[in-house]
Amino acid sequence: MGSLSISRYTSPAGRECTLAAARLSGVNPSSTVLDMGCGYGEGACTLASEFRCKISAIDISDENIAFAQKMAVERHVSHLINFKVMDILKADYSTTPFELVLAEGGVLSFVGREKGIDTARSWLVPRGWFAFSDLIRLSENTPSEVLTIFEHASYRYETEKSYRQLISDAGFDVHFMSLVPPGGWDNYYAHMARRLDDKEGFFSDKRIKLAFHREIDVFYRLEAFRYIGYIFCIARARK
């Protein structure tokens, strides 16, 4: 997949992953796409710019949505994207299903993986596509400091094998699955480091700054990429 460029993506999976999902699923100007947990809107804006498709993008954070809307205007794609502040688990798109649903940036861990996958499945057209990225555990012998920094006690990360099973049980066939390369982590932490200079908003909080400084330190000092991976998957509904 090559080196991932620095952007406003808030996860190690970046622009190339979003584009791969759209290309494999055949997104075109007549397609409709849902971005679950759109963050700062980088994925939605990328798809709108490249494919001119219609996108619904939801996120629980009004700060994220405000940032995303501004970026969409700057990139001249605001007319193609409907941003909305919304809790994924309270949304309902079952009557207006999509050809592609994206769940990038580990959103499935936050909303609950089985629930999130089943929800995405219910919002797809027959034989629709689902793409996601999320943290997974690579080793049973992971240092406790690494597990703690990635909040394993709260989210109990899947392995690749168990994630494949979840996807299959929900009625999907995996068409592509891969770990994000190390450059993706570097780009992610470079973006986070820039945001830690913010004087207002989420990253201005001293506790948030401290938490991310500690995460970056642990990641590189203990080479956490040996134990914790970021997986990117493109799957298709069986019916």
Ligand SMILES: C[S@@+](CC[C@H](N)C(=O)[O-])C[C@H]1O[C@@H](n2cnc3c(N)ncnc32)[C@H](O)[C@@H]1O
The other form holds:
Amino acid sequence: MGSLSISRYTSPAGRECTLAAARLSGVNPSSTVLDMGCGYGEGACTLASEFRCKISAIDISDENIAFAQKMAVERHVSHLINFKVMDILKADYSTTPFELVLAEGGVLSFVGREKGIDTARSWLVPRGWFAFSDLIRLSENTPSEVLTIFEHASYRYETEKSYRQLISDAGFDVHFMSLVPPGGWDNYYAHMARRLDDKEGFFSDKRIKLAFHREIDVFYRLEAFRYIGYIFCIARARK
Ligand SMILES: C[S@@+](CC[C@H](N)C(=O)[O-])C[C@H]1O[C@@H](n2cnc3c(N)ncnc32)[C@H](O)[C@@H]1O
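Could you output the structure for the form predicted in complex with this ligand, given that the previous block was the form predicted alone?
So here's everything in the complex, that chain up top.
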């Protein structure tokens, strides 16, 4: 990809994480992959372009799915991706399991982490792979202003240790786990800052603009990257 191309990932993780997950899990043109909470479809399009595999990509937002479908056509990969407006919590893929399930960009926090991990597990072939990225807390001494910028007051952060436990309890072995490098946050906020000029859609809402302005301000002013991390994990079902 050229350096001027705009990424449509909406998280500090992104292209490198998707590629690492697909490479480690041996995705190839005969593989089927599920992208849970695909957002604007960047992960699904990346997989289709690089690996020519078949992808099901679901998101609860019809606006996101419409955008993703258009982008897949522009990138000449729409024949490889089945986009669907769908709530993860109401879907069932247990009779058509996947070799790799992706839950990138904090999707597990949206649907409930235990529930999301168990759901992904139930949609995998035996010894299938699961990759996700999500926020975690790095320090016990995180300023409350930092804790509350990402979510409402009752948000409960995992730590690396507690996330490892959740993954293990669900029947997975962790094959790779790492924090997204600080540059990932810069890319993410650069993308968000560009979207704040949108005149229509999700980012045109005044409250969304304000929330992102505040998040970006607190993140850099209080150096939130010292307290909050973005973890990326590739795990494999034990059986
Ligand atoms: C932060 S975005 C990440 C998008 C994408 N995976 C990425 O990495 O760029 C989270 C996505 O999860 C979707 N989402 C949240 N709850 C969902 C649910 N219950 N079912 C399906 N999608 C959901 C949102 O609409 C949003 O597109």
